[in-house]
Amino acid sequence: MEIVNVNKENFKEEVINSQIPVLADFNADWCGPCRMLRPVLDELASEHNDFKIVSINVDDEDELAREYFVSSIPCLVLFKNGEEVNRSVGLKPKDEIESMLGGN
């Protein structure tokens, strides 16, 4: 799967509503550990189709980073069901993300 870039107007769609677990990447262009995680986060999508992984830039999209208290990034937050279920702020590595997102 690809990552999907996700705004207001389709984080309910792409998000809430969404049938398996999303891992949502919230982010910036300026951040440097972002443009370093974006390359794991490619990878973990070419890999996996049992979850999605989402794409928030909190510079366009500064209400839905409010909504879920993000106030550090990267900051990568896992719904299940549509709902936050484990959060992890900071570079992390690739076995990191994918203990994060458990059995999945």
Given for the second form:
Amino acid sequence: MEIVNVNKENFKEEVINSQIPVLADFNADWCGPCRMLRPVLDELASEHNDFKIVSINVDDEDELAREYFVSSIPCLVLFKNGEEVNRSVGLKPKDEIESMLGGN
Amino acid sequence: MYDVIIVGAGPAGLTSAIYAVRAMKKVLVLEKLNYGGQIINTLNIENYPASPNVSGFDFATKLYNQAKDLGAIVKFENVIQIKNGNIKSVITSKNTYEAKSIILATGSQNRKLGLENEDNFSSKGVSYCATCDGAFYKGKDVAVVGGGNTALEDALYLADIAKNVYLIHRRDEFRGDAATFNNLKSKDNVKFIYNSNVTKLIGDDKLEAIEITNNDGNKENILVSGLFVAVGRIPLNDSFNELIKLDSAGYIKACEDCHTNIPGIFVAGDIRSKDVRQLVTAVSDGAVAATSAIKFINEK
Ligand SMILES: Cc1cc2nc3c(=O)[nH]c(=O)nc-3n(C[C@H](O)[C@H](O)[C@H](O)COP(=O)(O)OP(=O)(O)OC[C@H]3O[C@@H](n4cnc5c(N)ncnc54)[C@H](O)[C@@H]3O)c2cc1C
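Other form of same protein, the form predicted together with its partner chain, not the form predicted on its own:
Below, the chain from earlier opens the complete complex, with every other chain and molecule after it.
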């Protein structure tokens, strides 16, 4: 599944009401580690159908960033049934992200 | 079997790869995280000769592609042990590789304060990079802890963004650059707290306050939304600290020639004992270490 861009308007539909777990990638254009992480997430997204990955730009969506207390990026927040169940901050290798997804 | 195995795909490691492949050597670079090393955290590199205003990400990506295009093999695996011998082995979490020579370019990472719940607050108020995360604290109160140049520069950067900046230092004098310090003193919203340590992080969902304890044992809480930790860096020497001679701070003892105490194992970049840890010194080490490794292989 391709990574979907999420904003305040579609957050509820794409994340909260999602039937499958959602990995939300909080990022910004100026953030080098976020840009490094993106191809890894693209790869994960294309390999998996059991969860989806969404991208949230913190500059455009500062309300969402505030709501979820995101103050360092890249920040990956895993949602299940609309609730945060796990979070990872900073650049991580692919297998660590996979185990974060599998571990729940 | 490789001619050269390089541990770390930061600026030093990738530069040594370029030099070694151009000398027709078979080169493997092993990286545990992602190419580029620390520099990807910088939005703007302003002091690299002849390339003003390049972003850390672009610098890293160009360097990585250059090394790959020339023929270096890069694998993303964590190196856990180095073994010496006539043929050297490099053990990763997945495989074992053999090489005639090794270049260690593992760099360093941010030192944490070591407080009990510190990790719980990462991305929730505790940060190790002011230029990366400062923008989240517009109009808020923040603290910086540390006494060196990074702490001073972080405080100066944050003074223009945050409402108030508390600069906390465990001694009564700063080690950093005098000009930066004077610049800071002229800012009305920067408050200096000397002879004190951060001893507790307070908050439920996110950081709300920090407890500081001064040298007399007096405690005080300061309300802040952000704490920027700038208490230095630690060398990443886990995979070789038993084999290679280190200095008292844990960096590899080596001179300009980049030789370690073991023949055929060389060092480049921030992980080496040195006064200036910057891109230019990292890449120049990369060139020297690769040249030394090539000479070592050819003379054998
Ligand atoms: C925020 C920030 C801003 C900076 N700005 C500037 C600037 O403007 N100008 C400048 O000149 N310098 C700057 N620097 C310093 C510069 O980034 C470093 O001096 C340089 O990156 C050092 O390069 P290196 O290759 O030695 O180490 P690093 O960049 O630390 O790279 C080491 C690499 O080795 C990998 N590694 C470590 N251990 C292992 C292992 N066991 N197995 C596999 N891989 C491993 C790491 O993951 C990393 O990718 C800045 C640093 C920071 C943190």
